[in-house]
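Take a look at this one chain, the form predicted on its own, written out in structure tokens.
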Amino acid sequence: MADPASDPSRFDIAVLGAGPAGVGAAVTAAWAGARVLVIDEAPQTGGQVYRALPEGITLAPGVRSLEAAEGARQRAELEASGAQLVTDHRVWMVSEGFRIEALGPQGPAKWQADRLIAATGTHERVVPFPGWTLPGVLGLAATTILMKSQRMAPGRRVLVAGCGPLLAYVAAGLGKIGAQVVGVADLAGPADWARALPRMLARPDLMARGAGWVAQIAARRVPYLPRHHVLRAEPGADDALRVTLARIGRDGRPGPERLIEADALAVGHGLVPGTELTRLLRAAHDWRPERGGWIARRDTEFRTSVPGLYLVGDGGGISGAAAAWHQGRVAGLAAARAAGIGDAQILSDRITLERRALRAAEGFGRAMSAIMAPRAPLYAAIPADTPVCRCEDVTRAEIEAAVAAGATEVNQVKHWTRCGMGPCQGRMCGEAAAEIVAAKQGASRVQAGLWTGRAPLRPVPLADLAGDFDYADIPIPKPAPL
């Protein structure tokens, strides 16, 4: 075990991310007797699903969502666990031996851990279309953050489009805070949802919650457009958007078009597991489109191919918040047992109980993941002059030109075009770029590759890392004698 008296910066187990997976891991590891550190870049724990309202913003009397209640319960459990929590710190580097470097309000911070549990979550997938960089166009996940953290809508009249359970959640939530939802354009159709139904039945509570969102949308008479996709968005009058939709046929090709005007467009095509950390530490990854894309290889106790590195939550494959909580609890117990902390038999028995609860939760989450699986025809329809990399303004045509010139995988395309070199480090453009490379070559996504993980994991100001250090402080050795 780590000895806090000899080194207060050293821990038995460090957990990166304080969403449900990270909190679940920290709570059980601390219960087992481990010295645990939890780090998150948000001001409070909860992740995206259980995001807490900031200070000064309160709900109306009597209004308390299930997400808010569960988030409060998890925060209380973490506080009582004895795990050390560090918020408002952005982890930018994790090196061999799990040396963790972060930047917080007081400057750089460093810790060392014997074992590391990554609970780094996901980022949003948006298939590029003409106009996706316009003001007023934002992701479904970004819209949920705006609603949860500020109780605000992106506009008075909002069009919601894309795929997955966030469609219903966002449309229902916007209605609650006073916005008019002018339409819900769903890439999936009734047959897609019917195929997901058997696995969804494993969690009737989550099904009931989703049915409640749908009922709220129907009560407000919001137009529902199944199998519809955004073709383009254009500036309209008075800062509005003119959004062109098309019904997608079974062959993936767009059919008749429909024009809808709105103040804002909330659009998203699913979630992508965040693999920056596991790629940086060179864990083995597999291409699993039904789980969100590239995911690090894990065993039943969520150990990766890197000794001592565990991966839990949607960052290891989309399974949902309920499954993330139980995955974290299994990994926390397993990591403590591997460190020789606590009674091994008691920990094993608790792992068995957590796995039973996990199986039911995973079935529902994976059904939702299948609904959000990437659709190749949508990428094939991206016009040549459409920016794919927003940060560096790299178009589809430029990516294809690089492939035609000899680039065989995404890292070569990155070197030749700067696609993926901006502040987001490929989180927004990576999926689209890889699909374009694979299609241009007539190859698979596996052959198209994935970005090589590099520091910084998140952009941080170099001046903040350097502090008061000046060029004149660099020691210059004396010349060697001749």
Ligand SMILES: Cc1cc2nc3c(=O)[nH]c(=O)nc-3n(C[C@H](O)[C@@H](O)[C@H](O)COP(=O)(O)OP(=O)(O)OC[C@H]3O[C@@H](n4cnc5c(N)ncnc54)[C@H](O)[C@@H]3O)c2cc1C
Contents of the next structure:
Amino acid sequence: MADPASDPSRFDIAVLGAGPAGVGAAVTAAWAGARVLVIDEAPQTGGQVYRALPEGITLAPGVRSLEAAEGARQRAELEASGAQLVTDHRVWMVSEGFRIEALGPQGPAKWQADRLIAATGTHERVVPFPGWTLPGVLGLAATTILMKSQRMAPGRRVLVAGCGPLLAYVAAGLGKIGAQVVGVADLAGPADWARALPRMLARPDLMARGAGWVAQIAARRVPYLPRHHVLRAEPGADDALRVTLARIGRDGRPGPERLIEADALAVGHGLVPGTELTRLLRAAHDWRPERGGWIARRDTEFRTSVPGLYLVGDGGGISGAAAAWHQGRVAGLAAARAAGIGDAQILSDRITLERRALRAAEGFGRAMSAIMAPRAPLYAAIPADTPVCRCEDVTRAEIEAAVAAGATEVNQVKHWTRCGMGPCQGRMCGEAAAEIVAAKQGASRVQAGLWTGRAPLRPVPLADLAGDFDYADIPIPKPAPL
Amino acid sequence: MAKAYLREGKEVHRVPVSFRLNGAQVSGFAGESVAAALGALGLTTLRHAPRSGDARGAFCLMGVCQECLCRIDGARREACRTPLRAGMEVETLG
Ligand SMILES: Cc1cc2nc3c(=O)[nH]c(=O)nc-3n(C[C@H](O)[C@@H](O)[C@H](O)COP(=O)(O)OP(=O)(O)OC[C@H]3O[C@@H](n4cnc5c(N)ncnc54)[C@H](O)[C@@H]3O)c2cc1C
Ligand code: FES
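Form predicted in complex with the named molecule structure, per the form predicted on its own context:
Expanding to the full complex; the earlier chain stays at the top.
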């Protein structure tokens, strides 16, 4: 047998995802002496929050955001750590004993690791409304990607809507790029923000940044609409969008309508922890709406119920970028110690130190998470003929018909209606579909269930896996057994 | 169709490149995502929904929604995750 220590595809610890959580984990695990591999599908580390500019786009000297500085700092720390970094590789399969399979620009790649730290982050929640599928309507978090890694706005006049801290961040950033923000429609009202305040005060630095965005918006005289929701978007004159909004009353009902014209609508209702990997490996999950939805159960060292599998960052419940970094650092140390690498006492002492920093960061992140938690009245307001599943064009009425015909949980609904069976694998519709299934039966989200995890973890063209780089198709996962 | 994306002008240096879009010679900037380059050209409808036939465009920009799938240099790729290069052949999938 080959010596495992000399096998270049074998590692003590693999980290999936190189956002702040993954980089934090890789850095401390490598520091402890472990052989560490970090994999990400992006061309550079940083994850969603510290996305770097692509090669070819550069900024004038002296122009640099706080995030760019933190991203560069983490990148340098990773480089110095000795962990092996593989970018541009999308992991599509992980099986027991942690065999990891990915697809990169040169084709398939495989590795094996004794321990796996999942740091795969989140995707965006957008509660469907009529017109959410129109070109020109895009996610709020999606817009941050356009701003950060492309230095673009989705149009000249942009309406920003939804909830959470990204509203102010996007509105301020679009203004800087030169777009006109024609309104910020916030689902939350002053009372919601006041409730979040005490926990936000634990991180005055992050508070100050938020206040800075709000000041920039105010300076540009952007109309701020508290407790407003988008009722519908329609194609307007001259390729613009006509967006109808209303103030949501205390009873959850919309008040008088208000029409705003815009070139683009950036809308998002929070973030959903990515559970693809933990579902695939059959870890135990809990329904934690205040943390973003379904999340894999973890202990204080971020171990899941699957031996050797750790979960850190927002994929384990929304806590924000600062907390993601410290969670990663704790898990990296804990995984190394569990592997018998390094001095257990020194590692334990460091874990204690990391925890202290984590606590302050987590308080802030959780306050933000609560502001972005799923809101049942929004789902209740989805009209019957609105497509919920973008891939397969399945409407609310069709989902409800499946429930009326006897489906009790989301996997049956998927099988009967094709909702969630398309190329996005239910990431865009999953939350709304489950809310509708639960509401229709008067059942809980726990009873409505969650999609059974299946490979591929993220869509990959089948032909690429076969080594055939010609016309490629997206594999459609098999329906779940009934 | 919606309005074109807007590039930040000041303080950003970009390198222009030309590429082919549905057979026509067009231009964008090296390294930007194909989805962003098409958006800046005003091409925001990237496909049509299978059942309703409704126009669709880039939505998540992070490789999740699959609304931006295009044929790029002969293979189906997520336009939002594919950096633009000179001479690329991009076709929308209808
Ligand atoms: C689109 C988007 C934009 C956001 N913008 C901001 C922002 O501007 N400011 C802010 O404070 N928070 C933002 N957030 C919130 C975000 O969750 C941050 O809190 C932070 O990025 C979380 O760090 P993380 O390391 O847990 O995950 P992420 O930063 O999301 O990192 C996860 C990484 O895993 C990789 N990955 C996932 N699955 C695979 C796979 N199968 N194969 C290979 N690689 C994979 C991803 O490419 C990504 O780099 C954003 C979230 C999203 C979804
Ligand atoms: S825009 Fe969603 S995958 Fe590209």
